[in-house]
Every structure is written in C-alpha cells, then in structure tokens.
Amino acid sequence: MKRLYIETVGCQMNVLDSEMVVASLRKQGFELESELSAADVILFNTCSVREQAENKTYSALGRLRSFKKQHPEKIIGVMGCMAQKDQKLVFERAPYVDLVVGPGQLSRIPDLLGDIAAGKGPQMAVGLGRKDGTVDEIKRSHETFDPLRDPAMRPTPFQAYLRIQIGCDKFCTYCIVPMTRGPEQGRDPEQILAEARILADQGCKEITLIGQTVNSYKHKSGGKTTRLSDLLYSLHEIDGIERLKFVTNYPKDMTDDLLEAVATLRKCSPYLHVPAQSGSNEVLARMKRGYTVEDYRETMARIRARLPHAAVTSDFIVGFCGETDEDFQKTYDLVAECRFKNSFIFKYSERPGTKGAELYPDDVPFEVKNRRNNELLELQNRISEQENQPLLGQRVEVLVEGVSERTKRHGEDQGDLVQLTGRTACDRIVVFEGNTRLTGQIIPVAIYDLSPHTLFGAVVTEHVGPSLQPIMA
C-alpha cells in the first residue's frame, strides 16, 4: 500500500481537484495518510489569487527540505494554479521537489509518479500559456479529468462541487486565474449530469456548480446551445439531490432565464454570490470588469423583484491601484444600499503576471488599506446582523453537516446530545444541539440567537412548535 498526503488551500475548485487526484490516485493502489511524515507521497495544492497563499506553499516547502535529505525516497509534489504560473521557478526555490503540475494537467500525476519512481527524474506537466499555441491547442492543455470523485475528500459525504465550466476569459487586471486555468470551457452537459447522478447514488444531497464565471456557462453541440438555467431543469430531475447552488456569479451575465429557473425550481436554493470587487466606476474600469456600478445596481434590482428573499454575497477589494480615498466611500455606500448577506474582503495583492501588475503601480499605501478593509468588514457585520433578525422565531431547513468545530476543538461530551452544525439553503450557518444520527438528513430547526455569522437554534420535534411554518432562509 502506498500512502498519500494532500494539503489544499484556495477556492473550490482546488477543493475538488484534491478530491479527483485523490480518486486517480487511489485506483492505483493509494491510501490517504493524515500524518505528511508517514506519507510516500506528498502533495500540495496551491493557489495563486494572492501573495499571502503562495508564502504559505513556499514555507511549508521550506520545511521540507531537511526532511527530504533524510528522506530521499519520499516524493513531493506541488500542484494546482501556482505550479501552473511559476513553473521552473518552483524548483529552483525548492530543488528537492519531484513533481510540478499545472490544474489542466492533473490527470497525468499518476503516470508523473510512475516516472519518478522509476528514477526518471523530477517530472513537470502544466498547460500551454495564452499565447503559446492555438486556441484548441491550449484548451486541450487545459482540460480536466472529470468525472473522477473520492466522497472521503469532501466537505461532507452529502455535499459535493460539481465542475461546470474551467477557465476564464474575462481577464480581469487584478487576476491571474486566466493564465493559470486557460481559456473559458463550458463542460458538455451530458457529461455533467452523467457525473450529478452518480454524486446522488453516492448519497449526496447538495451539489454546488461551480466556474470561475459559472453564470456565463454555455455549451454549443449540434446546432443548440445549453445554459446554466437549461441545466438546471435538467439537475432538478435527478432523484436524491434536494438542493442546487451555484458559484461564483459574474454581474453582466445574470440573466433573466437564470433568475426564473431559481424562481421556478423548488431545489435552487435562492443563493446568489455577485461580487462587485468595487462601489467606482473608476476603480472598477481599471480592474477591467466589464460593468460600471450602474449596471449592477440594475442586476440587484432584477433579482430583488424576481427573488425578494434571496440571500445575495459579495466580494470586494479594497486598494486597489489608485483607489483614493472618494473611490472607497462609493464602494462602502455601494455595500450600505445593497445590503449583502456577506461579503468577502480583501486587501490587493499584486500578483506577477496580470495586466494590473504591468500597467499600475501598486500605490495605496498597507495601513490604507487595513484601515479600508476593517471599515468596510465592520460594516458588513452590522449588516449581517441585521439582516439574521427577522429569523429569530423562525423555522428554517437544515441540512445537517456534523459536529460543529467547538465540539472538535474541546471533544465536548453530552451524553446523546452534542453541538451540530449546518447550512441553510441560503447558505446559513446554524448551530444547534442533537444526535450525531441526524448528519445528512435536512431537519427544522427554530431559531432562538444569532450573530452576524451563526444562527443559534433548537431541533423541532412533533410536539414544539407545530404552528411554525419553515422559511427559505
């Protein structure tokens, strides 16, 4: 038996190609190892969107290197978008690493393993650059192996990322996503739905499409063109999934179709995450967005009217270049009007490689931006308070995801009763006390406290609260 270790951070995607690496890999006779020291094989899945995640890897690699000395037989692998973007610089900061493989060539680490161990050497496999070849040329070096799936990589055996779309060609100023995951591919939607239902007979009950822009997904066969609303319908038929989401959401392309297919379809859940990045027009014209602040209060205003009660979230980056002290303010008012569930916020890191990087000096000073990225994360919490209130008395669904990290952390024993957690379909964090056994089943819970971030709430049983009607929340 050999033995694997896997590290992952980033974004979801990344989540999900640990989780098909490790299903590749496990058909050749690999099993998951907890501890990296006991591991024949280590592997790290990187990511590139900003400076402070590419220190982590690049430590953590550091730490290594007296290891792999003693070591020598030990294989480790760096993977995902920061291998893809750095390349042969990886192994000149890291002589001892083995393997670099970019995100469109993860199907070959199997093979690239065999290599090494056969003393070929340190092997390298990314896709080709944006430049480097035709546009068929490129996204076939950029193709995924989906379906591969390993449920004990999940976030939890009943809930699952379902790849939808790779790439990106928005070419945003402040990204580096295009050049790391190629161009824009809509997968074909047979495929898709081939690999939804084998998620359901694997008990998954929430299944997350994701894309860089996963609302621009199309795909083009035979003369029709399917949509993300088209394979909505088509996911809403499949026995066992009970809840759809979908992430990350670009402005311009939130279709009307769209917005009635989550209206219309009982499992959507009514979850939208829109990131606006920036409350300036200025501000958002360097970034290269694609819209001005006028065209996403008209997005907001058409999901408000079709989706009143929907739970909309955000992203923001503070400081970007040449962000003056006006352009902020447009973005905290632009927060305080539309009065997202939450948002992300983040401080600008420039990253090598993007036009943003090239064309503008990176010139809000750190404690401006600090100070922007509190003013604005302190706003956002009011708001998220505010907007739990009208939960408190309420019954929402739960679909119950396990113990909750307190229990984890403190190894708290209540008897039958311990601290669960959960989401809401609008992807609301609730915590409440129950039986391990109700992990994976969808339950009403009463909502009792709050905070800006976690709902406190009850389990309701036959006799409490049969007056309570559950909300979509």
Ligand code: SAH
The other form holds:
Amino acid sequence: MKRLYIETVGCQMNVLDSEMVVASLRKQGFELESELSAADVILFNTCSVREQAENKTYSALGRLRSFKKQHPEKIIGVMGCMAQKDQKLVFERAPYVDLVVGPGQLSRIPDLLGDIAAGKGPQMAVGLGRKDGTVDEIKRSHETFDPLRDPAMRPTPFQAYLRIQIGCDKFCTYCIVPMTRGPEQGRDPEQILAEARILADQGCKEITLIGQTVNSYKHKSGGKTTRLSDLLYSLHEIDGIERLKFVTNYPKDMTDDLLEAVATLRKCSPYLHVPAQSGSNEVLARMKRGYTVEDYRETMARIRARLPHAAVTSDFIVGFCGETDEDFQKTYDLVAECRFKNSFIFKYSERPGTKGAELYPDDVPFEVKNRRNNELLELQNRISEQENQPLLGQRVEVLVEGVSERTKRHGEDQGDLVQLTGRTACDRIVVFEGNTRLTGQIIPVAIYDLSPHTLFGAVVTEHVGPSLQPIMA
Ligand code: SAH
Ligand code: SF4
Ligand code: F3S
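Form predicted in complex with S-adenosyl-L-homocysteine (SAH), following the form predicted on its own:
What follows is the entire complex, opening with the chain shown before.
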C-alpha cells in the first residue's frame, strides 16, 4: 500500500481536481494520508490567481528541501495552475521536485508517478500556451478528466462539485486563469447529466455546477445549443438531488432565461455569485470586464425583480492599476447600494503574463490597497449583518454538513449533542446543537442570533417547534 498526501489551495476547480486525482490514485492502490511525513507521494495542488498563493506553495516546497535529502525515495509533485504557469521554473526554484503537472494533464499522474518510480527522473506534463497551436490542439491540451467520482474524497458525501465548463475566454486584464486553464469549453450535457445521476446514486443531495463564467456555458451539438438554464431544467428531474447551485457568474451573461429557471425550479438555490470587481467605469474598462457599472446595475435590478429573495454575492479587487480615491468611492457606493449578502475583497496582485502586467503599472501603494480593502470589508460586514437580521425568529432549511470548527477543536466527546454546522439554500452558514446523526439531512432550524457571516439556531422538532413554514433563506 502506497500513501498519498495532497494539499489543495485555490478555487472550487482545484478542490474538484484533487478529488479526481485522489480517485485515480486510489485505483492504483494508494491510500490517503493526512501526515505529510508519512506519505510516499506528496502533491501540492496550486493556485496562481494572486502572488500570495504562489508564495505559500513555494514556502511549503522550501520546507521540504532537507526532508527530501533525508528521504530521496519520496516523490514530490506540483500540480494545478502554478504548475501550468511556471512549468520548468518550479524545478529551478525547488530542484528536488519530481513532478510538474498542469490542470489539463492530471489524468497522466498515475503513469508519470510510475515513470519516476522506475528511475526515469523528473517528469513534466503541461498544456499548450494560448498561442502555441491550433485552437483545437490548445483546447485538447487543457481538457480535464471528470467522470471519476470518489465519494470518500469529498468534504461531505452528500455534496459535490460538478464541472460544466473548462477554461475562460474573457481575458480580464488582471487575471491569469485564461492562461492556466486554457480556452473556454462547455462540457457535453449528456456527460454532465450522466455524472449527476452517478452522484445522486451515491447519495449526493446538493450539486454545485462550476465554471469560471458558469452562466456563459454553451454547448452546441446536432444544431441544438444547450444553455445553463437548459441544464438546470434537466438536472432538476434527477431524483435524490435536492439542491442545485452554480458559480461563478459573469455579470453580462446573467440572462432572463437563467433567472426564470432559478425562479421556477424548486431545487435551484436563489443564490447568485455575480462578481462586479469595481464600481468605476474607468477601472472596469482597464480591467476589460466588458460591462459598465450601469450595465451591472441593470443586471442587479433584473435579479431583484425576478428573484426578490435571492442572496447575491460579489468579488471586488481594490487597488487595481490607476485606481484613484474617486474610483474607490464609486466601488464603495456600489457595495452600499447593491446590498450583497457577502463580498470577497482582494488587493490587486500583478500577475506576469497578463495584459494588465504588460500595459499598466501596479501603482497603488500597498498601504492604500490595505486601507481600501479594510474600508470596503467593514461596509460589507455591516450590510451582511443587516441583511441577516430579518431571519431572526424565522425557520430556515439547513443541509447539515457536520460538526463545527469549534467541535473539531475541542473534540466531539461532549455527550449526545455537539455543535453542528450547515448551510441554507442561499449559502448562509448556520451553527446549532444537534446529534451528529443529522449530518447529510436537510432539517428545519429556528434562528435566534446572528453575526455578519453566521446564523445561530436550534433544531426545530415537530412537537415543540413553531408551526411556521420554513422561509427561503
Ligand atoms: N472566474 C471568476 C473568478 C476568478 S478568480 C470570475 O470571473 O469572477 C476569483 C477572484 O479573484 C476574481 O473574481 C477576482 O476578484 C480575484 N482576482 C483575480 N485575479 C486577481 C489579481 N490579479 N489580483 C487580485 N485579485 C484577483
Ligand atoms: Fe479571470 Fe475574468 Fe475569466 Fe473570471 S472571467 S476567470 S476574472 S479572466
Ligand atoms: Fe487559482 Fe487556478 Fe482557481 S489560478 S483561482 S486555482 S483556476
């Protein structure tokens, strides 16, 4: 029995990729190991979206220098977006790395590990650059391998990510993803549905469809075009699936057919992640986001009109090249106006290889980025808390994910009831006391307290609970 240790950073794509790699290595007789030092193969699934993510990986690799000297037989591999972006540079910065594999070559990991074990030396397999071949060649070199599913690797067996789209063609000037993940490709709807049925058979209740611009999804075959809304109608038919979510949306592609599907389909969560990135038209233009703040407002108005109870969340980058105090004020005003359930706020990080790095100097000082980040976060936290207020005293439906972080820290051995955590359909985190047997069930919880990012509640049992119908939250 060989032992595998894997560390994953980055977005949902990486979480899913790690699941796939673990599944394929289990088939080769590997067992998952939680202690790095006890493993035979150590894999890092990496992210390049900000410099900090890369630095973390290189530091982790740096700490393995002497370990590898003492244990030369152990195999160290770097996979994912940073492997694709840095390629040979990984070997230069950490010469004891044995394996570098891009997101499009993950299916080759078992063979490449075999080659390394057979003494063939370090191995590298990466996809083509965006100008290094015909469109078809480039696309093929970035294809992922999705049909393998291993319920044991998922954070919870009743929840799963399902990739419907690979890559990205939007080329926002700050972003490295189109280079690391290659051209946008919508997966075949038949494959997606087959995978969803397998997941449902395995007991999966919640599926989150993932793609960099998931609502731009399109697949053409036999003269028919399938959109995300069409997929949702088909997935809704699958017995066992209780919740459908999808991330991340591109504001310009938030079409009425999609809003209609979310409004109509009971299983579709009214939860929409629609990153705005900035509230200033000048900044949006330099970012090449393809919309103005007026367009974004129009999208929000349509969402609010068709889905009045939807939770909308966003991403923002502060301190992008040339961002003035006035630009930032416009972002601040947009956040105040849109009342997002939550926003992820990032300080701009220049990425070599992007148009942004080539065209615009990274000229906003770190302290200014930091201040803007904190100001925006403070505003968003206030809004998040206010938006949670109406849920006080209400009954919400929660998919129980398992024991809370507090319970994990203090141990479970505290009697029958432990602190559990779960999520509402709108992706609100709920913490409450209950028996671990509830894990994986969708149950009613009455909310009695809240903070910006957490609701606190009590499980509603039929005979003591209020006879309220659960509200959509
Ligand atoms: N495809 C998604 C998300 C891509 S990455 C989308 O289009 O929204 C997730 C988030 O990271 C982005 O929404 C953006 O806010 C942030 N991000 C991307 N590149 C960045 C960079 N160079 N510096 C800081 N934040 C960045
Ligand atoms: Fe990056 Fe823009 Fe594509 Fe999102 S849409 S992955 S931010 S290039
Ligand atoms: Fe990072 Fe790659 Fe995702 S760069 S955010 S892991 S697509």
